[in-house]
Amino acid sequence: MVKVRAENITKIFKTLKALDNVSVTVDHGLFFCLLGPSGSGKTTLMRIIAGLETPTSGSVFFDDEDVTDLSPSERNIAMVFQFPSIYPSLNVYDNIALAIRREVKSKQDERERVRWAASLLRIEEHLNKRHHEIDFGILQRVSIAKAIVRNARVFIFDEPLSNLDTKLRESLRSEFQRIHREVGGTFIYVTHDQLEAMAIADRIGILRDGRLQQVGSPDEIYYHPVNKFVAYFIGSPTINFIDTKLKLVESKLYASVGDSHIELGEAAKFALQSRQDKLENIQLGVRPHDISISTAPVSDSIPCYVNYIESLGTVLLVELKSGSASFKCLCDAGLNVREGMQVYAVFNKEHIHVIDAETEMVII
């Protein structure tokens, strides 16, 4: 286990700046996800940490050792890629064993470690099978077993589940935390899937256009995004952004939502005290989970109309409209609502984000 530190990493490919002065630290034994959309720079940063790419500027450290100019083998990393890395001529046992034959002291040691890895990935029954006898999901489990069987300093996973179907992806995703606990190593996991990152990571680093946006635990990033992009990228269904105007009335702060107003809490009022002359270029960020529907008027609710309804099984995703504002909420599938019906939306004030629409930074 090592602490991985990337300092001031910039990477330029001809005229494209793939990474722009990125610094990130992955502590000993952490399960760390690099998350971002396609083209954000996450794979480039992973390849620089692995030694597959050289940064244009900046350095990579494993603990206090500068490994920037070392090859992947000199760094002693283990990697899993999007597609299974399997030798078709060898059975599953020999594919896994091949990764450690320079490390082990005896055949007995080899057998014990291979069977441990196979047990962890639940592929013991496939050890004597070859490539053509097992499906794609099992092949990817073999690739992961080949990595975790090694005494590597860092384990790197480059979107290992992206080519699996939904059921296989969910099955293996749910096992990654257990695998990490058993192996006990420093895991760096690259993905574009925010649900995957939220489910398995201890900490997440979010990249956009080569710049690091935020690093934090899944809860920190979900409940306290630093900017509009992070708030939008994390969470399903996607967060609502509502243009608003703020006003102070008898020391209370109100935000417009379409034709109505809601009172914001004291925390929002305190955060906005220094912006008395800038209360118009503002948006509210509210997740669908934090808006509920009442069919009768309740305190501090917003009268609105049901625009459309989408069934998600046990819940409904309902788009509501109030004047020029539209937003989505989640409600129980048993709630008697229909399109065109007047209802009343109630916002959870504790989870309303106030966003500067110009800078796109979250104020609160």
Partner chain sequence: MTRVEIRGLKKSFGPVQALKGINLEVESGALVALLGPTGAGKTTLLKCIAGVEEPDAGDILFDGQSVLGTPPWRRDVAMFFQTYALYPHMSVYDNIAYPLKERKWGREDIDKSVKAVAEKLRIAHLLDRKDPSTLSGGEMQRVALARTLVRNPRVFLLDEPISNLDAKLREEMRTEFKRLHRELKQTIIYATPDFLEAFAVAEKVAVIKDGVILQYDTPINLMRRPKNRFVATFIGSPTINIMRGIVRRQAHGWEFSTTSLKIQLGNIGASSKLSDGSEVELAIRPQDIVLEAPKNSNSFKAKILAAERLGYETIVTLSLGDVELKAVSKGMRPYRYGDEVTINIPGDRVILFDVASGEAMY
The other form holds:
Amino acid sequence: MVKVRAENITKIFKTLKALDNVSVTVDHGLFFCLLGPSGSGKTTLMRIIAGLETPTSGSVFFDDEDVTDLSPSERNIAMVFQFPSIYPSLNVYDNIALAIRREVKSKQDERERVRWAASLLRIEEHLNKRHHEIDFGILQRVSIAKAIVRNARVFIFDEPLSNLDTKLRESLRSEFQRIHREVGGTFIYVTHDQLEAMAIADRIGILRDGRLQQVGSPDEIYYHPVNKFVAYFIGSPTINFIDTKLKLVESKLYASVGDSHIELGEAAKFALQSRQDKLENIQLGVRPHDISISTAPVSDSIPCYVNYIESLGTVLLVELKSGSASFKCLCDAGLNVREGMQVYAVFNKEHIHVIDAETEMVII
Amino acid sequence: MTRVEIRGLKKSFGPVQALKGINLEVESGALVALLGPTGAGKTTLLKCIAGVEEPDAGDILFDGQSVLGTPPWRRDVAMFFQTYALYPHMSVYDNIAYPLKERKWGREDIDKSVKAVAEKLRIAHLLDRKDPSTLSGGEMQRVALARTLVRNPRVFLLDEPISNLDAKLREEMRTEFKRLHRELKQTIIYATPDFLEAFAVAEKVAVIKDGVILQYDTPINLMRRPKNRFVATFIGSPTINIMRGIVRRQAHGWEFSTTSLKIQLGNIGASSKLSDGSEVELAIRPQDIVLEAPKNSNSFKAKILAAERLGYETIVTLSLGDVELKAVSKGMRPYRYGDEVTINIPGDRVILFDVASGEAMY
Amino acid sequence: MANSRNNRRGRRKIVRTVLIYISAIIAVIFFIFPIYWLVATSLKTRAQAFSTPPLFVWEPTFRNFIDIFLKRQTEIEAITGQELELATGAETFFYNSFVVTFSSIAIATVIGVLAAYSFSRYKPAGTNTLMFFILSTRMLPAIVVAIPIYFFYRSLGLYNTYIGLILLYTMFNLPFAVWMMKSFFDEVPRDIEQAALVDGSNPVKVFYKIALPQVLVGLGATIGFLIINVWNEFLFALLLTERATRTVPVMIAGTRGEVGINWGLIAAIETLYILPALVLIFVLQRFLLRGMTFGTVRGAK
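Output block for the form predicted in complex with its partner chain, input the form predicted on its own:
Zooming out: every chain and molecule, the one shown earlier first.
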């Protein structure tokens, strides 16, 4: 269980700059998630931390030891990949035992540790089976068991759930928190699925085109995204971006939304004070579930009409239009709305973001 | 706009029966989703409709006329393959133009149509690429889609068109498809293993498993009144909670009990099918479990095992004695492992299943 | 500290590169040397070719190449005192080789490709048995059937005919062509052909517009192998031909000088003979390369 520090990592592949001066610190025992779309550099960064690639410049430290030149086995890390890594000629028990063969001192010790790992991953009943007798989902659990059974310094997961069916992914995902708690190691987890990151990580580092956008806890990133990309990438359904014009009227700050306008809170007014002259090119960022609709007029709401409705099972994603502005809101399936209806949208003031459209930075 | 009917379709590959008698009716101009896990028979069914696979028994009718005698190149169907199936030795432009060239369209018409569909899918800048294998996954998908949409056939068949994309991109494409359907106004059959996708896109969904259609209904009905255990567990995220226990008739109504809890059943219409003392399975959707409920009947103390805070909702894994349940709460809730919370299971939202057959009891 | 690390890395890289180059050069010399020696010998007189130690520097002569087609009759010269140059008619042999090779490869390829496609796509009943049967013909050492075929051909009047030799070579090459092309067709994803069917192509069009272009790599490789098989074939050419249809390999064996073996002359014939094959392989090589860079377009999952 170590503290992992990647400092000023730059990686260039021929003409492609995969990582541009990225620095990341993972405190010991933390569950850290590297999140980003394909091509963002998250896998490259993970491979550099694991030792499968060498950085063009920069170093990797485990605690205070410089491990940049060490091979993965020299670094003593455990890895889980997208595909199960099982030796087909051995049964599950032996597969897991093989991982710690060099570490254990007695057969008893080995048996205890294998059983502990198997019970943690809920695969005790499969210990005697061979790989062709087991489902894909269980195979992936075995791969994870093989990793956590070891006394590794760092545990690295490369999109381990991305090849599983939705149901399997869900159930394994919800167990990851428990697994991390029991193992207590430093976990580095790579994924492109922000739901996964939000669900299980202690801290998330978002990458885009080789640059680190923001590092923080799920709360911090969700409620205080630092730029437009982070706000867009985190949160499902995707956040709404609405072009707006700001106006200060009698010490109240108003933002236009379509044909109407809403009042922004004190915090927003405060944050924008320093930008008095630059109230141009502003966008509002509001999450669909921070908007509610009412069929009756409500003060400080936006009159709009329902453009269309997307059913998501127990909830509805309703697209509303007002003038040239269009945005989506999340409501209960039971709500009686139909396309074409005139409704009133209320925005949750506490969670409205004001974004500078030019720099794409979030102001508040 | 064609009405598609499938009657008693059967298809085997050697000893494996992929389709065991499919009956399906798709109204003209409708978008129907074919929802099922991998291996359920979705691809086989689509390929039979397209004509590249020949069924062993049954019939397929377009507007009331059997098309089994018509070879695929004359059936006037467009299909999107899960593997994209782009022609590797042709440029992007030629790939998209291929169906039109085969139907002997004029060069100008071809050019107009190809450019139009490329614009709509935002791949116009890729038309000159000579080698499709140099495209990214998302780009390949859109080229394959362009090839499918460039014509105006009687039926569109889409086999998992967005499964291979990143999570975020998939979300965006779901909305795009709904929009596309409104514009095209064509009959579309859309296969996917993801129920959220099926619900977002389709008006009616056919749940298929092991070559049989289990239920064909609107999304709301599939959620609220699943016909059997498989449909109930397959649809819904997180997966519906299922417990096994005994039902007993009490003075105030029926009661379901396991070793850890007793749930008073409300008016769920199953009463006529229950027999006192029999074993049943009780299912309750995570969204229906109320967290931090006031104390009344069907309230229980539970310990929090995990809390997945996803932004717009928090999925909580609860432990009640030897039962583990999942519940969903709106927004980001500050639950932590070890917290104790009182939950309520509404007696009128539960669904009962027969243990042996898996059929729902209403 | 970073500098010394980079230096260490750099040094390791240089050593590796040097080692790779040295091994490559050794391998190249190993393969090229026989050919170099062959061409060198073709440019030497008989005396020069025989010298010990072998000559690496000498004055080259092209006389051997001329001698292939125009024989100097040194005996006649001794009798009549005149230098005579008679045509040897060797052109015929080269022509024969071309005709027989080209025809048999063309037939074997066309039939082979069509057969392979049928086996691959339509899998008619008994495919596996037939494929094994085809493979088994390759396990037969040709010499076993040499005598029977000789008698067979004589009685059928196929002896010393173009058709006879072409038929024979086609028969030998067909199994190989079918077997190789079938495995290449097997590699073409079914989905792509099904997409073409749905897009409006009938199966014939699917074959030559979609399937065939994808196996061009395999086709090039197959034709390359067939050329090697036929171009150099000696046994049956020897048995079944006389002067009219004789091919070059047989001619080489029969080339004798008046006084012992004229290595220079033989080397010249061989140099001339491998030239067309080299050129063809060179052309096919570019073809093969182009085919390989297309790759397969798969939906990533």
